[in-house]
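Here you get one chain, nothing else, as structure tokens; it is the form predicted alone.
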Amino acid sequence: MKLYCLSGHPTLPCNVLKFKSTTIMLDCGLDTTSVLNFLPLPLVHSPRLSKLPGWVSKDGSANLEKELKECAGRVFVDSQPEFCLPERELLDLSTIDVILISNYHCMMALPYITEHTGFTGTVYATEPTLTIGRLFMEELVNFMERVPKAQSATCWKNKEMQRMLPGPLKDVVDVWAWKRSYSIQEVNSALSKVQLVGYSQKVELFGAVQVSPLSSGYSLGSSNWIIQSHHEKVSYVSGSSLLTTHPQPMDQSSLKNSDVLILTGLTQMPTANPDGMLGEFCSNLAMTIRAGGNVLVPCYSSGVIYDLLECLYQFIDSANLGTTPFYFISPVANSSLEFSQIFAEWLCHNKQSKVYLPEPPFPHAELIQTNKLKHYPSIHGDFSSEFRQPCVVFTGHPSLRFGDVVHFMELWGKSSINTIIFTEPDFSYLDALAPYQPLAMKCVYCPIDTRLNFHQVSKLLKEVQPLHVVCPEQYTQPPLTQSHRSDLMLELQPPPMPYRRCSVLNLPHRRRYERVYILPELANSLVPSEIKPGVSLATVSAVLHSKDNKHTLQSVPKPPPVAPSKKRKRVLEEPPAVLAPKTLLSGAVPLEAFLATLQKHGFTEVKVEETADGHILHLQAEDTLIQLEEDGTHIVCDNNEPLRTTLRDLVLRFLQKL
């Protein structure tokens, strides 16, 4: 059993499982933190951008003014954000058999993976993460199109270049391995690929291994996902959490008696508190909105934006909000507030029991029809006319590098009435901001992220004991700037196994045992004899059968009769004889009693010596060893025929004949 780790992101994974003749992919996730090293794509002409310094060393010997550009410090690529993709030189990716999705952040490399390498298997993902996913795919794509750039950069990306450049630009790796993004055509495609499946449906992988997602609690339609045979079973944790939240609770108890547990997608905010933070957010959000200002949620188009509308419902009328208007714009707003409405069956019970009132499950169908909550495909259009100040708006993307957020960096950044609310924990909201420095307008930090922290990781492993635990190097030692924090790890025994970018496993389990089926003929065959009360042997002889992985014990054929021949006559060949098995022995030979055998019949001097295995007789009247060990008894003797079959037909007096 071999792990191939594609990806150094612990929260986006991507990992090769090699289990009983089948190649499983566990997710296909885009690291898209390489899209900070780039300038953001303003969706109209932004002339402080545009005058912005091209970059050139100290010493001018490396002049890159057309490709990076300075601002407040920092070097960006001016270009196309291009994205850090999963390794694909560590193995032949056209030989993997399925990809299993666990949730729709963790799919949008797929296309990358499914339209360039040759795959022709089957992709596995649940309704929910296939809707939303295309959902997503679709807006980046969305950003991208609209803001086109002609010019390219890649000088900067040389070797000797890029040890030129300041950091962070320096320090990036696998740049040559970045890619701009996937066309929709290139979408559709990958996504034709996908087959639906539902919480504990089985599928069976050629005969050999049987995967099923369970609920695990993080996001709509989100799966955890166990893979296993018919004597090992493999689990896989990407992305769970153990909150109240709008998705069915996290499916804990089918995740015991696992062989080997292979574990991503912790909290990236192992010390904040998403409860703590939405108060936060709710506090800030009123204080800027009662001084005047506009306050401006970097988002993603599902997922913490439902309990953050939710969480501004119940807090509306309280903090006197109900005048304010809220925009949620993204090329997909409508389809996702939508959505979340129908996938009923997907929600934990609370809102489940709401559809049959009938209520809409999310308080945010409610926030639209009392038009508190507008949704606009993009700044253009409708909003424009229909805009007005102060306003709380929530859009993409959370990076500050595209999407209609880079207008309202550019609106409102010169102001300090205004406030950014960061709710997302993947991009490091100073690295986001850099390109927008000096900034006036305030920030406020309040990262929410639901998934498993440290302790509830450590408490769920040791409900469900697998033997062996496997997970990013990351989750083996403290934070680097918080060293001290050994809380903030995984403490294990035995310690988990780490992984790290293009690092290849060989998980210590060991296959022991195969199922085999036996046809009813060759069952009723079968003579048992009992070599102890309970226990029956029967010996059989057959032909091994061995189709999609299924072993089946079938009766040996008899040799067809040859037809005589009219020609000339020749000596038949005799078909070879099927040989009767030889009898098998079984039991054990008890010191004592053997030693009394021997004295009965004349073998008076005998030296017994003992050793690991068992014990050695010597008969040294007659110069013969005598091994008697668990597996095995050996006589051994110098050419002295009778005393050894007398001897042999001693020890054959304890034994049981089969």
Second form
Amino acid sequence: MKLYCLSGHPTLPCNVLKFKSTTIMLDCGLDTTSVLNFLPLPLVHSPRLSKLPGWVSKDGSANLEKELKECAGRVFVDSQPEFCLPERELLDLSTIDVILISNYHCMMALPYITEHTGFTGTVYATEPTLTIGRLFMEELVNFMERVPKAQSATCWKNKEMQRMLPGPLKDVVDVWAWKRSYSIQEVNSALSKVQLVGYSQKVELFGAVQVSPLSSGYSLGSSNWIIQSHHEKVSYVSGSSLLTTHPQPMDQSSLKNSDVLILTGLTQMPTANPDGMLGEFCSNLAMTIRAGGNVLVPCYSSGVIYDLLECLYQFIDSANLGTTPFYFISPVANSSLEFSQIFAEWLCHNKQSKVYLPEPPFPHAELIQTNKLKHYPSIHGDFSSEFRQPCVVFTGHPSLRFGDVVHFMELWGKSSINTIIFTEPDFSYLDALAPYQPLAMKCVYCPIDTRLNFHQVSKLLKEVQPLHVVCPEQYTQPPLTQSHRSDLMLELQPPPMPYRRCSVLNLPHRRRYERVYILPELANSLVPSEIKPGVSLATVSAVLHSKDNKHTLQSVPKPPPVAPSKKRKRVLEEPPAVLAPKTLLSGAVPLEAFLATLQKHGFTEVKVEETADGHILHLQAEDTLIQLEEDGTHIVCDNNEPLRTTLRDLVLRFLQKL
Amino acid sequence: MDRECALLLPGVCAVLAGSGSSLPDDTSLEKLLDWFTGITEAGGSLLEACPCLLKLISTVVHNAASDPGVLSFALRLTGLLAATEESFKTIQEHSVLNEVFNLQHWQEAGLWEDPCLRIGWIQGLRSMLQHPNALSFFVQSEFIDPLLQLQTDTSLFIAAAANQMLAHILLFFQPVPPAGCKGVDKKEKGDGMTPSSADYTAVVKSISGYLQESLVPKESKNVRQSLQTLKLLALLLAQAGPPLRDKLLQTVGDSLEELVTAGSSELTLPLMDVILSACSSSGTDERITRLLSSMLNINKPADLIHAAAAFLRRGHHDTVHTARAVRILLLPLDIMTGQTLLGTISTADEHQFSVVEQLKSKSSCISMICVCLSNTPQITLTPPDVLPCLPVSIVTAVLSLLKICSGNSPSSSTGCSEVSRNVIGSGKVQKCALEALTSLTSSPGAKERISEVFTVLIQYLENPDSDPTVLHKSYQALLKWTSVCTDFSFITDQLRHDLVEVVKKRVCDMRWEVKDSTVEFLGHLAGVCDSIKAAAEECDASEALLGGCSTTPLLREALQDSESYVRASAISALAKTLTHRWQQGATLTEEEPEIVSRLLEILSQDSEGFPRRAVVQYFISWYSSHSPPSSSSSSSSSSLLMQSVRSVLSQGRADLDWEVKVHTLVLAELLLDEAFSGHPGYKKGSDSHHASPHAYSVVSESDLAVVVEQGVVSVLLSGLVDCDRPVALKACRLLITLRETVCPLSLGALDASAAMATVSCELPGCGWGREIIKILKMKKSDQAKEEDIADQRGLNGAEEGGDSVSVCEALRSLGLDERMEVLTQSSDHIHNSPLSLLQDILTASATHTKPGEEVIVDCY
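In place of the form predicted alone, output the structure of the form predicted together with its partner chain.
The next block holds the full complex; its first chain is the one shown before.
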């Protein structure tokens, strides 16, 4: 059992598990933090961004004025943003049989894996994962294609050049592997390979293993996976949550008794409690609105935003925000809000039961009905005519590099009465804000990450008790900035096996058993004999038939009756190589009784020597040795076959025959 | 005992003697006993007044079918009757005593199993044991052994009562200490009261023998007995005079030592109680001191901390042990925070090692740290030579602990990380530490750390994970530290900015508790600032803390809050914030009229009582702190006030909430005070209805007219007929004060009223107006009957309803004094009278004997 680790990002994993004869990819997350090195893509011409000075090295030797721009002491690539893909050189991606997706955040690299690599397998995901994942991909493509960039900067990637660059750009690795966004055709093609599965549905892979998704409680349709054969069980835990938010609660009990548990997707904010952050979000929002400012919330178009809207729905009245407009701007805003209402079976019990009332499960429907929440595909069109301030705007992308959020940053950034509230934990807010400096706007960082924290995960592991745990190396030590917080790491016995990008782990689990079926008629013919109470043995002669990784013992075909008339070659008339099997022996030779027997049969001069494993009997007159050991008896005599046979028969008297 | 009761009592006794099952409810016997106790305590002799009681006792005791409850009652009654020597003799002559307390009899009858009877037996004896004869009886009857057995009775109540009883015997009858010696406080005993020393010695011998024997548990399951015995010993030692105390200590000394050595966790605290009681009474007994030292050296860290805390709580001034206790309590803090509170611990201390081990477990860590924290304020107040460090280091340690708790401690912190992780995010420790920090303001040198204190507290307010109660405690700590601060120069712009921002944020919090605490804080801060201002004119705390940020807009916003508590707190906070301006007679700000109109809106429309009460109180504090209009600048303020007070009076009067009405009456009282304060007949304070009348002073008519015009008289009259007793009572008192001021009854009716007759008050034709008219008419007709004069003066047109009435006439004719008498009695005074009790018992038994009729008794 081997694990190939193609991504080093703990919450955007991409691992490949080789288990029995199958090759299974677990998630294919796309690390988008690379876009922070690029200049934002403004929807409307931004004089500020276009006037940024080009970068020239101090000695003037490197001139990348066209490709690199400088803003507030940092250098950004002026080109279409690029993403850091999972490692593609570690193993041949065309050999992958299946890809299991755990949630819509962890499938953004799918087109890079399934297209142009020779991939011919199947992708398994739940329905909401596919639907919302598609929305996310479409949104990404839309954001990029809406603002086409003529040039594509590549000179800076030159090794010699990169070495001279300042700041974070100098240190990024594998820049040549960075890729621009995929196209909508690639998205469609990749997603056409997805096969839908439901929670606890068992999918057979080539008869060798069975995979099954379990609810993980993190987002709509998010799943953990069980990969098991008859005798081995591997659990893949990715992005799980024990908080009661909108999704169905996490199924913990099915994870019990795993041989290996691969643990990824823990919270990125172990010190920020989601409840506290939600409170912080609301109070900062109210504070800004009361002071007449606008609030900008950079966010993804699905997920936490549902909880934010629900929380605001309750908060609006108590904070007297009844008249403040809330805008949700995204090319997929409408679909996201509407899809969320139809996935009733994937929601928490509370919301499921609302469907029978009948009421929409999420209260954002009421916000829309009462005109408190309005959604638009983009800032162009209807929005510009209905836009009223002060207001609250939810829009993407949380990296602040593309999407409508860029426009609001340019619009509101200069005034200190406005506030930007970061709720997505994926990007460092300081890095996200870097190309907008100097900024007067107030910044509030309340990352809401509902995934498991260390406290919860150690409780969970105590509960489900896997034999081995594999996790990203980041989880095995406290965060760099809080090295004294030993409570912010995994402490397990035995210690977890850490992995990093490009690791290949030999999972410690050894396969020891295989299930073999036996046909009824063959089973009938067996003659078991009890060798110790409760344990019976029988020998079996059969033909092992293996197909689709299933093994069956079938009766040995009887030799065809010899045709009486025709004479055949002698060779053919010989029975085929079906020899009667030798009898098997069991039991132990009792020393005293054996010595007595030897005596009776005339072997008088016997010297007994004790060894580590048993005894050596030296028949001095015959110059012969009998080694009696726990699992074997050897008679060593020189060229005296009759003597050996006599001795052998004496030994056999003491053993049971099967 | 009044005649009526005395007449009913024999009947009641008959009922009780018959069968107890017909009692109206199970509290009647208790009530009856309470009544008897009251009579005895007042010095009356029950036996003389009701000889039937003795008969009752003897009948009940001999009746095999008596209810255990009634039996228990009989036992206790006997004790009560036998409490004086005289009655004791009488009872003994009737040979009732032996029968009543005859243990063997009860055991044979199988009644002893009933806890009711056992407690009756103990309590009966306890009441009786007030004189030497009783003690002799007790000793001769050999009751001491059964009583000792009851000390470990299965019923906790019985066991506790037995313990009390044992203590009572030893303490009550101990020989009177020589004069000048601080002994037990008891009545002086005559010669005849001194118990025969033989009896007392016998009792002391048995009890101390028992103590010695039962103190050390023979098996682990006997811990309960040790526990009880320790409790008894603590009771005894706390009050015993020297001879008894020495005798006791001598007897139990060895056992105590054995217990200390055994070191059972369960017994640590009771044992400590005993040793400390012994310590405080015996002073410097060497053995006790040694025991104390051993207790402060036991090797179970958790027990040790509790023992040390118990020692400190008692406030002993023994330097050696105090120093030891202080070190024990500071050690966990030292380990966790890495602050060297104990100096360098030179001996690689085994104790320290075991404390660290203990602290690694989360639950014991939290409980130990909390004990340490709650003792820190007291530790800092111990004399400097006892402290291993400066008090200010303890403040620093508490601050470090607070930082660790919130996860904000710097990585360089030298504390034990394996230990400190146990308290990260623990609300319990946070609350404890904040409480400690609040009390630490009074520690010497604490003010040196004030800047750090503010930083940490603001961090706590800022922390998104802080629990509402933690935030509340942080605010309290901040206020306390502000109140002791005289120099605000340490407040940096950053600190000020942070505080302003966090307060602004917290008033928008999702949780109403947090909003409420924040709003409350703003109010209290204004109050604290005022008091500081009064002390030192030049420093302005509010300015220093919040900069130029005015809190009024935040509070005005909170007036709109959806939670009634927040609205109420905002109103009180506004009042506190504005008090200073009112006192100075400052000009009206632009926002004040807006606030006032919002407040009146709340008073008239809010569905919850709290905000409405707060509104009336707002005007009370405005009215009581405003300065009379001296300059034109403040006249606008005064006229706004008077105008709103009128609305408050008329709306508050009609409110549904009785507290709003009472507050409205308080406001009315303030107006009365102002109107008549110059008048010698007027006494401030509503309980002044006994003020002596001043025949010569006549209040000017205009003063009364003003009060009427303000609506004060209407408020008082409507209050008088209110169905809520506190409202009616308050109104009645005020009306009497008013009457004594403007038209005292002692003056001739014609005399006084003549001047005032012209001042009249409008009465509405419905509601309270009609009630008042009804009363007046009734009084009138009574008067008419008596005097046969149809005097219609002052009531012209009142019969038709909805008209005016002469104030003086009303005041004189409303029968205020009789009303007052009725109102001062509690509403259930009739139901609670002994007469009613006796009647109930009789009635219940009467209905009980009539079959087919069921009586449902409402016992509340």
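Numbering follows the first chain given and starts at 1. Rigid core: the largest C-alpha set superposing within 1.5 Å between the two forms. Computed from a predicted model, the values in this text were never measured in an experiment.
Superposed on the core, the two forms differ at Lys532: its CA moves 2 Å or more between the two forms.
Once the rigid core is overlaid between the two forms, Lys18 does not reach a Cα shift of 2 Å, moving by less than that. Relative to the superposed core, Leu617 undergoes a Cα shift of 2 Å or more between the two forms.
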